[in-house]
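Next up is one chain by itself, shown in structure tokens, the form predicted on its own.
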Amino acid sequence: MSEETPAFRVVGDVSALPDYAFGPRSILWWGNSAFMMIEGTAFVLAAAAYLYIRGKGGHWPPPGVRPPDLLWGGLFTAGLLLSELPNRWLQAKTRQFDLASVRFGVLVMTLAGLALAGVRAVELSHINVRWGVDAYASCIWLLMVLHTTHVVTDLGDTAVLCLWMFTHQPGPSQFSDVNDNCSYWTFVVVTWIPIGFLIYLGPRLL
């Protein structure tokens, strides 16, 4: 290499290019969707095995088993299902990049989070029925640990980011992280009506 040939040379300068983005744009986003891919794939294992148990035949519930009480389920799926209504406005204030309506909404979905995860601790005592008995309590609290694995997992990613959000001043990656979470908060949500179908109306319709 002769000395009037430079090492290196610049083809484009990206320096005021941003060091965040929303949706796709984001490798982040990308990461969450992926972990929210494989999720879904346990999920849809866990209901093969319940769908493929069932049709085996027999009592289903077996005889002496009561299906699990709708009181605190449907508690539950009313609750979960609501949550949906400050989440979404969440996401769209992130995109706004408001801060004191951020603040807030990670609040509330903190305190909703809290919420739904005592009633679900009420509703796991509502199975009527212990995990090893047989077949039939296996597949019902294998969907029901899963979802519940969900709701806590994304409980203290919502608390983190609520403690982050209080006692920093966040910068737009911040409020991209708020998003992305706002995402997964939504898959936790969408995936309970299957789940929770095959859990309380599987043992009674099915």
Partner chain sequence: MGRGLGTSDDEKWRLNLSRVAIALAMASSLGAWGCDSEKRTVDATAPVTAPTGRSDPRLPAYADNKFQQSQGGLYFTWYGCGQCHSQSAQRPQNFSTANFRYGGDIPFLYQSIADGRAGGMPAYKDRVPAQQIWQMASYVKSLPKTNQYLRRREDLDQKGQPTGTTWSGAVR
The other form holds:
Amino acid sequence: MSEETPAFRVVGDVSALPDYAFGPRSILWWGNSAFMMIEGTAFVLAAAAYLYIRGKGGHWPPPGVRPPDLLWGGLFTAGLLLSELPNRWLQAKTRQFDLASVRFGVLVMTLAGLALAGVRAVELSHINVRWGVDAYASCIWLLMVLHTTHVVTDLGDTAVLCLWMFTHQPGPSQFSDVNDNCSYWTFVVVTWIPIGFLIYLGPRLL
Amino acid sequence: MGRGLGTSDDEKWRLNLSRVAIALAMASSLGAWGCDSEKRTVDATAPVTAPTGRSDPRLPAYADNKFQQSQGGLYFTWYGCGQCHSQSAQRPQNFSTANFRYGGDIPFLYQSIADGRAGGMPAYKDRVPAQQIWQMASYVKSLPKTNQYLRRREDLDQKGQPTGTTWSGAVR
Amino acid sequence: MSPAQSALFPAAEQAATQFDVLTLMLWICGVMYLVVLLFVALAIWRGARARAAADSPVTEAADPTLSRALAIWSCVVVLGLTALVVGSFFADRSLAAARDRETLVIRATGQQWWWRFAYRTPGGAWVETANELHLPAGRTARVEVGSTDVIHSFWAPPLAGKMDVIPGHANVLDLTPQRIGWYRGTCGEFCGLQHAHMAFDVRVESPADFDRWLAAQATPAAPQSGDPSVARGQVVVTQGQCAECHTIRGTAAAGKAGPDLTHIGSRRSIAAGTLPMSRGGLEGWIEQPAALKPGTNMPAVSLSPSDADAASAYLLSLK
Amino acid sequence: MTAETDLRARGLADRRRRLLAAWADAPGLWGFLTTVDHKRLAARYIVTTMAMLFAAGMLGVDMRLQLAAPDMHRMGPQGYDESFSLHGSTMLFLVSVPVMEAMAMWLVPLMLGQRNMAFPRLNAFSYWMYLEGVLMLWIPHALGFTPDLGWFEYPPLSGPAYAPGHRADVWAQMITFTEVAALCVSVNVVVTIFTMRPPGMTLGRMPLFLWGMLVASFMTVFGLPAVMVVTSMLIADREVATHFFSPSGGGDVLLFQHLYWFFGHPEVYIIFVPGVAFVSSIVETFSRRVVFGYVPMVVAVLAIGVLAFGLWVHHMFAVGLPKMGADFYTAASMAIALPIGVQIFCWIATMFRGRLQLKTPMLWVIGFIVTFVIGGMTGVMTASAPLDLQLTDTYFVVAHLHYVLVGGAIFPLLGAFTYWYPKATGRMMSEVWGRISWALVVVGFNLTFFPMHLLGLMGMPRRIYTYPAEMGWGPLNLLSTVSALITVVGAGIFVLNALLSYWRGRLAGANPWGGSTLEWATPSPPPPYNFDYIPTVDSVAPLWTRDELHALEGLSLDSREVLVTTLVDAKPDNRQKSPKPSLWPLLTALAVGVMFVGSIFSPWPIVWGSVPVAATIVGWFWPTRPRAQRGPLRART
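Having displayed the form predicted on its own, please output the structure of the form predicted together with the partner chain.
Entire complex below, previous chain first.
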């Protein structure tokens, strides 16, 4: 049993390796993905709770309650899906370190996020039922609050990135940050498809 | 969690003492606020007589105590008080506002329950023991401050509890 | 030790089935455990012998002999588990089979912290009692459990395993008692302050005795005692604060919140198994319920000592 | 020759000086508050969990004293309910899970030959969040409003009508704190293992310890959101009158149990799998043999990770499920005994074929096997739906869960503590006192908990504060209480041994046990930068296969840099900056704490409290780069 550390024999040098990376080669991408996994699990469980309570039978929605209005929900859904176009474009530009396009892109995404948050605010007043009425209402609001939190969080993130990109000289890792933020927005868009279905079409179809 | 804005770094930040102090102060004041109202007395020291007035030494243990209020709510349901004083009854009989006609402190509320009032409120002192009247008075006192949805939520949880003579078994 | 609340002395078909599964488990697991112990002992013994050799550590993980042994071990584990799964499956089947033989319906309602039992008489009426379950030997009783407040669990170990008592859910448990005797059940799910004192007595008796008992329970209260204080006690109980929560059929007492006291004097214990039934016990319970069962919803009623004594005499006389 | 050696030594000294300058913390309080060193944070975590273990253990002793004889009145029902609630909640949420996370935090980078974890500041944030969780439970306890509804808080007992006040909320929000903390470490462990393995450590050459920690972290990622969702729903029911668990409002109280046990069962394995990881390391070192059956061992731990999510219903056999469903879960629950059986076999086989040295850590492993196997077998018994109806919620289950968690996780943990103690402190713990404490704890534990199996079968339910004499449970309970005191004496000796050895223990050197993995290739205790060079490996036991480790250089010596390697075959891919010490994690944790604590009293702090949280997070992640020279918002001078 050795009392001293074993000797090291240097057999190579890593100083020539790049000092940044995109996507799965970057540490932060993995962190981002892991948190998306955690939040995705929470979404799935919230949806499961909705379906469990729905599965108890009875009226859905309860008598006297109108399902959430389709107009504002539809508008939000359309806007959210459309926002994925500039988002994709922006993500591609970050890999080219194209500062002008990236600045333009994050500005567009910030404005899109603000507009969508505005629509969401109106949408919340067209759910047509308060969460404290019964379990149906609680389930709808649970999903709504969960998703809205994500919209607002990512909007905040995008806005701060936007401010930073306009005021500073970004290095490669900052482009990588914008790249990750684009992935996160995609997560927000994709999760809305089942969640929106449960909120808007669930009471009508299920 | 913060995401996106990434692998940032350094720069020494001064210890923001003021923020820490504010946070700690808030936390401890919230804690201190919680204690008395959270007390839970379950032993045999319950009152067997009516309150003697506003300076009765037993009052603080009942006035804002969550446990006693909750017990009072239970008996409120058991004795069918909801038949006249349900949440959907007319104001002020539903106790949703603090303008109690005969006073909103425990001694007055106790008196109303125990001795009855003109206009249909019967006297309960021969039917309900003092301890429970204390608790019901505490409950009624808390009602104007209770969120209406929360009151309904509690009532629903107690729906299976016996409501006077109308009770007919477990909730199915 | 007392077998009254023990799962090791089954007195009903259901508990016997469960006891059989336990026996099967103990045999299979016991043998497996001994094998593991033997292996460990061997490994220590062999390892200690090998310690003398001081060459470098073994870095080759593979070992064909061990691989074969692992395969055999895995097969043994799988076989053992299969036996246990099959055993459980058949036990479950036999528990479910009792459903076709139900001849008696009982409603057990859990409340903080006592049990309300209601029997369906042959005439279709419901007869209510509390904290004491009577069952006819050899017949299958359908116990419908329900809760008025929080989750409890109906558990009489010598008769059968638990059935949770859940607000909003209608659960059913079958009991087919076989041995005549006194047993004890309790609440199996934590339900608040007095979860520890939420027991009930179980009397398994011959069908004839059971029918007599049920007929007696259906009758209104009739004090059976020559004690002069009984008459005073009746006034105290049925016209005072007790009546607001308790029913004594045949008197003015018709409260529904607490246990039915019509035949309380015939029961074995007081306050859901807290005290044995006696005049002194009743008096203590009436005067200081919170001292015996802190947190109980039974309030202290301010009675003079003589009134309390009379009340307990009256209650004890309600056979 | 001498000159060349001298030159190399001077080069090494210079290298160490520069690395130290880049990686050392600031001295004093500032360094304490801002450190992101995984070893410091993990040590802090471990010390805090040990303090919690002591506190919760004392609650256990208190309960044992109350139950020593029938009709005892040391405690009333309120005191007893508070005791078992605090004991269970603390042990599960503030001891078992965090201590395992902390061990991973301490060991994973060292075993990977790395200088820190993937997200050092997240580690710091995690510790502060955890500490707030500790305060969240124990300050209210000191102030007199302890949660009193168990470690599970089923509604409607925990609902607004039956749990007045904020006791139940304190519990629910404490969980949010500790779960956020655990999730942060788990993400860190997963990403560190995925991206920062040393060159050459392909997935097939990862030590079993790392496989265990990886699986446990993944289980945390998928399991813990369930409890956060369900406790949030409970708080919403209590604070803003939602109806998830209100039977008369369309909700269902069983929904709580499904979600809770969807977390709660994996939770057991989140605690147990790291224990397995410790055992694999210890068995390998003290058998002087690579663990037999690498592939079966890895497959087994992966199988546990997957199966654990399919078993939750076996906690709910008594709720009145359809019999078919119950039988399915019986089979699934019993199936998990197979991978565990395979692991037990492989360890014993390794001992059998190796040359066993019965040092204290190995004794703990033997204690583990002998004790845990009983817990596993009683687990198989409770997995049987018909039998479980008799066993659930009795002292049989109390015995079972302590056999599994103490036998299966705490014994390996104490072994691991003894095993890695010299690495962390540079000194050995006393063997003699180690053996004495081992004997007292193992024997005391078994005498405390074995009688409980019988008590359960004799009809003694859990969570009762007293019991009548005529039940005949007195003698066994007395035996159990006396034995608990023996266990406490043993544990006390263990703690004293650890404390005294810190100053008086024999100096350990780098590799006192002759271990095979990379953490033994650095001095004890390791310097802040962990390793002089980046080690590479070409086997699962690198220190046993080579006398001289191959290493790489080229990471910056003057700033914090780590090497990122590829996911499957661990080829060097790129270098990334590693964050420096920062106060932001602490400030963020404080802001989150204010928001969470406030949310117990009103929903509004969630809204206004999110502003400081957002601000501190922005501060945390704000990149320091020069101001823009072009564009509308460029720097103007």
